[in-house]
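For reference, the chain that follows is the form predicted alone, supplied as structure tokens.
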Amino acid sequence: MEKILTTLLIFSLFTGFLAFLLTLAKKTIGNYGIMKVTINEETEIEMEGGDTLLSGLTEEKIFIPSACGGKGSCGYCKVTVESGGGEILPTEFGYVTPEERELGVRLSCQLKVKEPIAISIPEELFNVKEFHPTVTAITDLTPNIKHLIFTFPQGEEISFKAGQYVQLRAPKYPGNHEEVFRAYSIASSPTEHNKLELIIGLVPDGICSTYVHKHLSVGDEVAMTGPYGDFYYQESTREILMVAAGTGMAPILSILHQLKAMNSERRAIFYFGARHEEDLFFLERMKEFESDLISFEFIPSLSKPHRETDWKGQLGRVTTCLQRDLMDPCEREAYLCGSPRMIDSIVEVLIEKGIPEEFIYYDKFS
């Protein structure tokens, strides 16, 4: 026992000494002072030298998309560096293409500001805000998918385009020792500014989805930032083709709300893919949209219906349905939301069918 205690004491003294050295190094060798960051040639902020660009921007309430919370594992937090910033790091190679490197694109979560730096970011990111709404309803849609309604406090409103997303913060909870942000598409109408709906599926070992499914309750206040994203409804006269599976229904719902608010008469078809009957949801809502929108049709399709089922709807993957059903697609535009693999296969079908690539809009998520 004495030997064990002695070993623990030596180990504690050693780790404490290392921590002291690291702190001392940060205050001396790693002390870069206050650094200036110039944004889009006109906005200047100051941040602590040596901190990541992402954290410095967040401190100034400039929210760059980051689904992994700054760990360099999502590749969302890209900015274009005009000057300064040093060489791109090996940790960025997997997320920044050679073409982007030529343009100066970097991951802001990996870039530590050690000298004055000038960057460019999309102007719309200046409109991204932090919100603190309260959960006012949670409903189980399937065993693994929940529908949540958030209500904003008086004086706080959100404006977004149908199809965009927000980032929800998962705080620390039993079994999770870090705060993370995760991106979720908005499912509600862009005409409603004091409430917001999300559809969130449970991801195995997912920090944020576990927080939502296992720990979040009605009445809880949450933190979220947004809106983000360049996937949103486009005004035109082309017929609309929408395809989604699972929680990918969320941005499509928001687009349908937009069409309803506009009393749109555009021809629109929504293919929704699911494996089994129990994976389908919001069927009544879809009927209401079919009633409210004179040119809208909802087509659910099951890829693996149960043998004993009396399902009389479409069968097969949505790609099979599209190959079978899609006629005269040239005057259409498509909105797709689902996994990268699903999106890639659908885009291939649509291009083969003749939909111009520039009219195929998609939101890939994993």
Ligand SMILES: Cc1cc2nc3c(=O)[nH]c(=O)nc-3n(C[C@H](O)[C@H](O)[C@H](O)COP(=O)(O)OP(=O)(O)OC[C@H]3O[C@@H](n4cnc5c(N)ncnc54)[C@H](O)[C@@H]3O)c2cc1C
Contents of the next structure:
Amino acid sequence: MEKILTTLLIFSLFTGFLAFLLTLAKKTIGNYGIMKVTINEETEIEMEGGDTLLSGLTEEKIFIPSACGGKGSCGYCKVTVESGGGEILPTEFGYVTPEERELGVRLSCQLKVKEPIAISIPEELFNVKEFHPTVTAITDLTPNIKHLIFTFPQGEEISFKAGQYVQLRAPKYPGNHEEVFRAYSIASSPTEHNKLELIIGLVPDGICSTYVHKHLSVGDEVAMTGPYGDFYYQESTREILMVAAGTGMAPILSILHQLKAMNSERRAIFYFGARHEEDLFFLERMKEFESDLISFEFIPSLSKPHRETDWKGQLGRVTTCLQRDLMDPCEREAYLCGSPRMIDSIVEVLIEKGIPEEFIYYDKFS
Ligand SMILES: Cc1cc2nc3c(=O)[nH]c(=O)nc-3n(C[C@H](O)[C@H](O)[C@H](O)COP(=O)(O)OP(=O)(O)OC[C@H]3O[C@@H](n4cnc5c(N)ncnc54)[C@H](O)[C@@H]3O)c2cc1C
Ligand code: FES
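Could you output the structure for the form predicted together with this ligand, given that the previous block was the form predicted alone?
Every component of the complex follows; first up is the chain already shown.
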């Protein structure tokens, strides 16, 4: 008995000592103290050493685009490091080109600040703000896509360019233990500053889209930051070609609102791809745009209609329609929105059809 008690005592002392060592290690190793971050040579902030640069900047209300919420899978959170920051990490390689590496470009969500650091970011990011609008309408567009209207409280106004996006916060909810931000393109008119529309598709087991589809109700207040993005309407005389599928219609709608607000006479065609009849939406709105805009045409196309004979519109994938329709050598610029795979295949067709790469603008919903 005495032997057992002695063994237990020694074991407890040993594990206690180990726990003490671990606590000590946590406090010393990895404790970098407060670190200084210099931005654009003039602004200085302080952040907790060892945290990611992205989270340090967010704490100071400097909002860097971070469409994947800091998972290192969108490549949107780039900053240029002028000094400090250590070596680029393997997790950044896929998103930072060799030329960008030469310039010091890093993913701020991957870079942990362990020494004073100097960075440069585009000036317009200082204009990105945090908003707290209320949901004023939620409508089902298809079985998996919802249209949401948000109204800003008095004194809060958003200014954005047609095509840009906001990042919506999904709070913790039953089944989700982390707070995340996700990118959603603004679907409403840039002339409206106290109201904003989003079109959000449900991704199976997706954190933010499940929050929107299953937990968000009219009357709820949300948090969002924005506006972000360099995908937006460009003023020119070229014919406008717009191509989207599913929720990719969102930024195109905003561009159409912009054209309408300007009474634009530019020739514009919008190819919208869907699988079945029930995946199409806003057909009435498109008809209204066709009558409001002098040179606008909406071309929906179904790749798998239930009853081919009843469907009067185009058949096949949008890439097939583009291959067939873009025969003339007219000067065009293109706005594309949808999944990365869809965008890549459309870009290939458009280049083949003679649209210069610098006139093909897109947002990949990754
Ligand atoms: C610039 C930009 C604009 C965007 N605009 C819109 C928009 O207007 N409307 C909209 O609905 N979405 C938009 N997205 C996509 C959106 O940001 C989210 O990625 C999407 O809602 C999934 O987020 P989640 O939190 O629900 O899923 P997550 O929790 O991030 O993902 C859950 C799982 O699903 C996978 N997954 C993520 N997205 C998809 C997908 N689309 N299809 C299949 N699997 C997926 C992930 O790899 C992961 O395994 C945009 C993305 C970008 C980058
Ligand atoms: S936030 Fe997406 S890669 Fe950094």
